[in-house]
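Single chain ahead, by itself, as C-alpha cells, in the form predicted alone.
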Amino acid sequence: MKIAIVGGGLAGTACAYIFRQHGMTPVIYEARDELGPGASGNEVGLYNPRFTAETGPEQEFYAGAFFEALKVFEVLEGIAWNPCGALHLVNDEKKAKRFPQTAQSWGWGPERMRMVHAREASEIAGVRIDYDALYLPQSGTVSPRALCGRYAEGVEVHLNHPVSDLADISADAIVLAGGMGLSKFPEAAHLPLRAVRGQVTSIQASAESARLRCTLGYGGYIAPAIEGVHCLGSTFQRWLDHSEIIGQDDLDNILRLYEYVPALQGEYAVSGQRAAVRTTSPDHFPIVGALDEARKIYISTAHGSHGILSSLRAAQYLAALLSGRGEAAFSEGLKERLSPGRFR
C-alpha cells in the first residue's frame, strides 16, 4: 500500500516510520528544501506529557505518547536522545492543585512521576529549587531535526515539492501531515487551525548553570548544556504568525529563568536563537483521523508545543487505521476526541 505524506516535519516523517513497519510504502512531499523546516527542526527538543488532573481521552493519548516514545527513542542512534529527568516547578495555584492530581489519578508509580519538595528538586537538579516539583525521571530531550530525518531513512523523500493539489497524487492514500499550510487544502479548509509563535534561546553555560542535571519547566524551560551550550524557551505568542528572530524574546525567555531559578541568575552570552509557528486547535488537542474516507484522505496536525510525542501516537493511530489492525489499542473516547469531525 503507498501513502504519499505531505509535510516533512515531525508529523509526516513520524507517519513513515511507523507505516513501513506495517509494510506500508510511505513517499514524502515537502515543500521546502529540508526535512523539519518548521517547527519541527529545533537542535534540542523537550519531551513531556500534556498534564492533566483526570484519567480520560486525554491523559490515554499522551501517557501512550510518552512510553511509546521512549520505545522508539531506545533503537534510534544519534537522535541526541538524553533521558536526564525533567521537573516541573509548582510556581502558580494551578500548578499545586493539578499537579498532585496528575501524579496520583495517572497512576504511573514514583519511579516514573512523583511529586518532590524543593530540597529533594535541588538535589536532583543539581541546582538550588525553591519550588515543590512534578518529576518525571524518564523525561529528557532529543533532537527533533535529526528525529525527522532518522525517521525518514529508507524513505522516498521528494523536497522542494509543494503540493497545491491532491488529485495530483496518485497514491493508496494520502496523509496531510503538518502545520498551518494544510488550510490551502479545501479537504482541511474548515478545521480551525490555529498559529502560535515560539522562539528558543541559545546560552552560553555559567559555572553555576552547567551543574545543571535535568530540564527544568516553569512556564518556560531550559536544558541542561549540550557542549556548553542551554536551549532555553519558549516564547508563546498567539497572535504572531511568522518565523522572524525578535531580539526582546531572547532577553524575556532569560528573565523568566531568572524570575524562577534564581540560583541560575547571571550574565549569559546568547549564542544563538531560532523561532518557528507551530499548530494549534481550540481545544488544544491533535487532530488526527479521516478527513475524506471515500477518497482515504487523512490528517495529522495541531501537535503545539508536544509535538515529540504526540506526532509519533498519531501516526501509530493512523497506520491502525489504514492497516486495520490495532485500533482496539485506541478506546472509543480517544477517537472522538482526535477526529477532525469534532470540528463539523
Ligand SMILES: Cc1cc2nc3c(=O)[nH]c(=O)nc-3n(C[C@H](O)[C@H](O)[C@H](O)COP(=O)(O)OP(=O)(O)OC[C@H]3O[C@@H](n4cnc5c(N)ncnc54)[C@H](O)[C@@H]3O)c2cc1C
Second form
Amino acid sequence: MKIAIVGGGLAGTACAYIFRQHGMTPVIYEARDELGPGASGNEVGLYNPRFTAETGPEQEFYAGAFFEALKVFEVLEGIAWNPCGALHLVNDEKKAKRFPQTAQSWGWGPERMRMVHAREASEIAGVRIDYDALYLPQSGTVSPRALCGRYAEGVEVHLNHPVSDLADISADAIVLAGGMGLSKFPEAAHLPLRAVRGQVTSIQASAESARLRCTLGYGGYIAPAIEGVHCLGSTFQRWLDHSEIIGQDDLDNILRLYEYVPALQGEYAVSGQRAAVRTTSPDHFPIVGALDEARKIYISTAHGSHGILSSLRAAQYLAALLSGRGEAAFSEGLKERLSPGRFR
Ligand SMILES: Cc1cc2nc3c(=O)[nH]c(=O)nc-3n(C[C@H](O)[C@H](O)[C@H](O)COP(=O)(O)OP(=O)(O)OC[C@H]3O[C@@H](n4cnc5c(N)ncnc54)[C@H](O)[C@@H]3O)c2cc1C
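Next, report the structure of the form predicted in complex with this ligand; the form predicted alone has already been given.
Expanding to the full complex; the earlier chain stays at the top.
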C-alpha cells in the first residue's frame, strides 16, 4: 500500500517510520530543501507529556506516546537521545495544584513520575533549585532534526516538492502532515489551525550551569549542556507566524532562566538561535485521523509544543487506521478527541 505524506517534519517522517513497520510504502513530499526545515528542525528538544490533572483521552494519548517513544529512541542511533530526567518546577499556583494531581492520577509510580521537594530537586539537578517539582526520571532530550532524518531512512523522499493539489498525487492514501501549510488545502481549510512562533537560544555553559544534570521546565526550559552549550527555550508568540530571528527573544529566554533558576544567573554568551512556527488547535490537542474517508485522506497536525511525543503516537494511530490492525489500542474517547471531525 503506497501512502503519500505531505510534509517532512516530525509528523510526516514519524508516519513514514511507523508505516514502514506496518509493511506500507510511504513516500514523503517536502516543500523545502531538507527534512525538518520548520518547527521540527531544532538540534535539541525536550520530550515530555502534556500534563493534565485528570485521567482521560489526553492522559491516554501522552502516556502512550511517552512509553512508545522510549522504545523507539532505544533502537534509533544518532538521535542525541539523553534520558537525563526532567524537573518541572512548581513556579505558579496552577502547577501547585495540577502537578501533584497529575503524579497521583496518572499512576505511573514513583520511579517514573513523582513530586520532589526543592532540596531533592537540587540534588537531582546538580544545581540549586528553589521550587518543588514534578520529576520524570525517564524524560530528557533528543534531537528533533536528527529524528526526522532517522525516521525517514530508507523512505522515498521528494525534497523541493511543494504539493498544491492533492489530485496530482497518485497513492492508495494521503497523509497531510504539513503543519500550518495545510490550511492552503481546501480539504483542510475548515480546520482552525493556529500559528505560534517560538525561538530557542543556544548559550555557552558557565562553570555553574555545566553542573546541570537534567532538564528544567519553568514556563521556559533549559537542557544540560551538550559540548558546552545549553539549549534555552522558548518564546511563545501567538501573534506572530514568521521564523525571522528576534534579538529580544534571546534576552527573554535568558531572563526567564534567571527568574526561576537564580542559581544559574550569570553572564552567558549567546552562540546561536533558531525560530520557527508551531501549529496548534484551539483546544490544544493534536488533530489526527481521517479527513475524507472516501478519498482516503488523513491528517496529523497541531502538535503544538509536544510534537516529539505526539507526532509518534499520531503516526501509530494512523497506521492502525490505515492497516486495520491495532485500533483497539486507542479508546473511542481518544479517537473522538483526536478526530478532525470535532471542528465541523
Ligand atoms: C522554538 C520551538 C521549540 C520547540 N521545542 C519543543 C520541545 O522541546 N519538545 C517538543 O516535543 N516539541 C517542541 N516544539 C514543537 C515541535 O517542534 C512541533 O510540534 C513539531 O515540530 C511539529 O512537527 P510537524 O511535522 O507537524 O510540523 P513542521 O516541522 O513544521 O513540518 C511541516 C512540514 O511540512 C512542509 N509543508 C508544508 N506545506 C507543504 C506542502 N504543501 N507540500 C509539501 N510540504 C509542505 C513544511 O515545509 C514543513 O517541513 C518546539 C517548537 C518550536 C517552534
